[in-house]
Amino acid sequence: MSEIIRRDPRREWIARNRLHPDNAAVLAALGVNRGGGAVSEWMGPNGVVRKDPRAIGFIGPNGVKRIDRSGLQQGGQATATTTAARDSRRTVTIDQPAFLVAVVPDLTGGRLSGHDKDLLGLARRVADADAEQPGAVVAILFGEYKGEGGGELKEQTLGEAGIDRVVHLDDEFYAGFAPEARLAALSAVEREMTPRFWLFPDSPLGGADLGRRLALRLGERAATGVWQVEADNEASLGWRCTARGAAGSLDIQRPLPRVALALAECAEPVDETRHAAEHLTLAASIPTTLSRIEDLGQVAVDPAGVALAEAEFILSGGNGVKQWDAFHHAAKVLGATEGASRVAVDDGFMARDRQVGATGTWVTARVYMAVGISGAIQHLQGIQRCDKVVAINLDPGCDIIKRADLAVIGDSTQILAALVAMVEQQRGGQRDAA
């Protein structure tokens, strides 16, 4: 047999297709795959092996290299292998711990967020610096909150994103807007347990007003807009922080105080560990004065005025939308936010402005719908911080279905009727009973 190397341009052009259906088998064929997910590697034409340097890890939002341990990054969706890996997580328990350090997640929705979880991961990282002498991480939770499978499986999912202590106060005197109450309950928490650092998310959603009443309550100079720690000797508490200043134009560098606000992506999540979430009381009773702010509760805003960047809920039309005036009815009964794909919005059915994705705008949406998107690599990277993305779309096999929690084939003019009627059976039903 010679031993010339012949190239095979149309496998050598599937293999650089992403999108092409035959791609991953070719690419099965000339390589290896040694992360579990999509293909780092591979033999080349000349018999050179071949890295993707954009395979493994990918930049942010807001500039920081994350590693997508999920198989998300790369449209895969999270199946029994993840699974797996969840339950074969070591168990941690610290039962004399030398320090604590307390997070006050936003609990958004009565689940921990995105950015709840990346804050846990800092926490995890400040506690575990010295292997002798480990921290304990301690979560201070308001309202109700719900695990990811159910009520029966909070603490496992509290324990999962690295919490080694719960404080969990219910109680409808924090519940709404009640800072002054939240405030009085984080001072019983310091007089009691004297954490080390303070850690609260640096959002508009609670923890960056509440974060900042507490730094004044202590007489602290709290570090806001923290996106990087790092260990040093030289600092009088052993850390060193990276902070946003300017309106973002230029970094900061002070040490780590007491009490800091995190953005989003100040560090990994947990992912290798299970902790204990053991419950705990406070001894000392918390002040339940009058509070001189009174929520009145929620007001009903348009979903068309939320801002994409803002929104939880939102329905997104591609190319596969062919009647957009039903696409626009099913939204407004539906609740959502509509969005659209860079295909949609340069033919002319959306505005620029509500276009998702790496040219457009980056969402964090807790519920996602693709209608008719086929997924470009673009609108993946803007919807990747999303919490759930369902897709319906012809396809069964484009990026977006691998990408999506739930995938709904079939036509999307159907569907959206069908789940308009459903939404609206419900409500007359509810309004008959009432």
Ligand SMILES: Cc1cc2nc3c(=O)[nH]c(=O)nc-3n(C[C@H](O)[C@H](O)[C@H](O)COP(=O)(O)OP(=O)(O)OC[C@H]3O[C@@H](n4cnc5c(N)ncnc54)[C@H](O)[C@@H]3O)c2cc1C
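Note that the structure is predicted; figures quoted are calculated from it, not measured. Positions refer to the first chain, counted from 1. Take the two forms, find the largest set of C-alpha atoms that superpose within 1.5 Å, and that set is the rigid core. What changes on going to the form predicted together with the ligand:
Residue 340 shows a C-alpha shift of 2 Å or greater between these two forms [criterion: core-superposed Cα displacement of 2 Å].
After superposition on the rigid core, the Cα atom of residue 320 is displaced by 2 Å or more between these two forms. For residue 112, the Cα coordinates differ by under 2 angstroms between these two forms after the core has been superposed.
Form predicted alone already given; the form predicted together with the ligand follows:
The following holds one chain only.
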């Protein structure tokens, strides 16, 4: 018999498309068991082990099949599968690091954002470059850390993001906008640990400001807008970076300085190893009376007035929205900024400045809810940097569903109405309790 490995592109395509009616049968034929506790890995036709990065669907409490790609599934089978995925990670402990790479994540809402995880992936690359003398990644976390899931799982998330050591500063003193207090803490870390590199997310959520302040304090010329870092033996610290400059119009190459502010997607997040995330405390006491800045708290803004590029939560409508009044009402109740597909704009239902996509605005929302949008490539380009995508659509096979972290199959009007009713009921309950 011939040794040539024959591929069946159609079967492979069905195996990748978890919403295809034959998906389960094809996966079973390939030896993948998506049921309780089984691993989602199989030998591909060319002899390479293939991993299914998507979390496995599970039957939710109401009997409906749920697909959750956040890695936090609560269903029995899913928990087993998530555990299997977690167990497949290699545990790495670095007892005596040759050097430290400090990372200061934004930790927006008490959780590591996608940008934070990319940055930790970059830190890991730098720390692990020399297998003989690896470095350790130390994360400095300000404020409450909610993690993903509670208890042990919450701590595990830090290790799985690539963190070897954690300095967690959650005093009230660091809460809100407290750049002076945070800078004092970072200066203490610098004195006690002298990291080889300091990495910050170049984001308006905190990292961009704090990173520049620290660079000034340390007398370093920070690299900002970094999107690529490569090994370079001729650079003094062994690395070279490429950064966006001149208002994003050109790329600047330079040796990686000690302080770097990196953009999202500067590196792949860690997904194969688990690290110790050992907690450290600072020996020095940090002065708590130096603040000349008073944070008066957040100001309530009208979500409708928020620029799409800066919106954290977007409710976006497409050709599948049949009742636009109900859509606007839902956006108001949910406190979401409105976005739209090009068809909705071309048809005159939404203003041109609300268009999301390649020829509209590229958005970076933490939650992007696409209602009646098919997920054309031009639209998907505009939402690639969103953290979580929720799709409401009648067609389970459309491309937005494949991109979505959570998909709801059904009529947009009915689902929005149900969502609004739930939110109003919950708010009513909270008011009654108060």
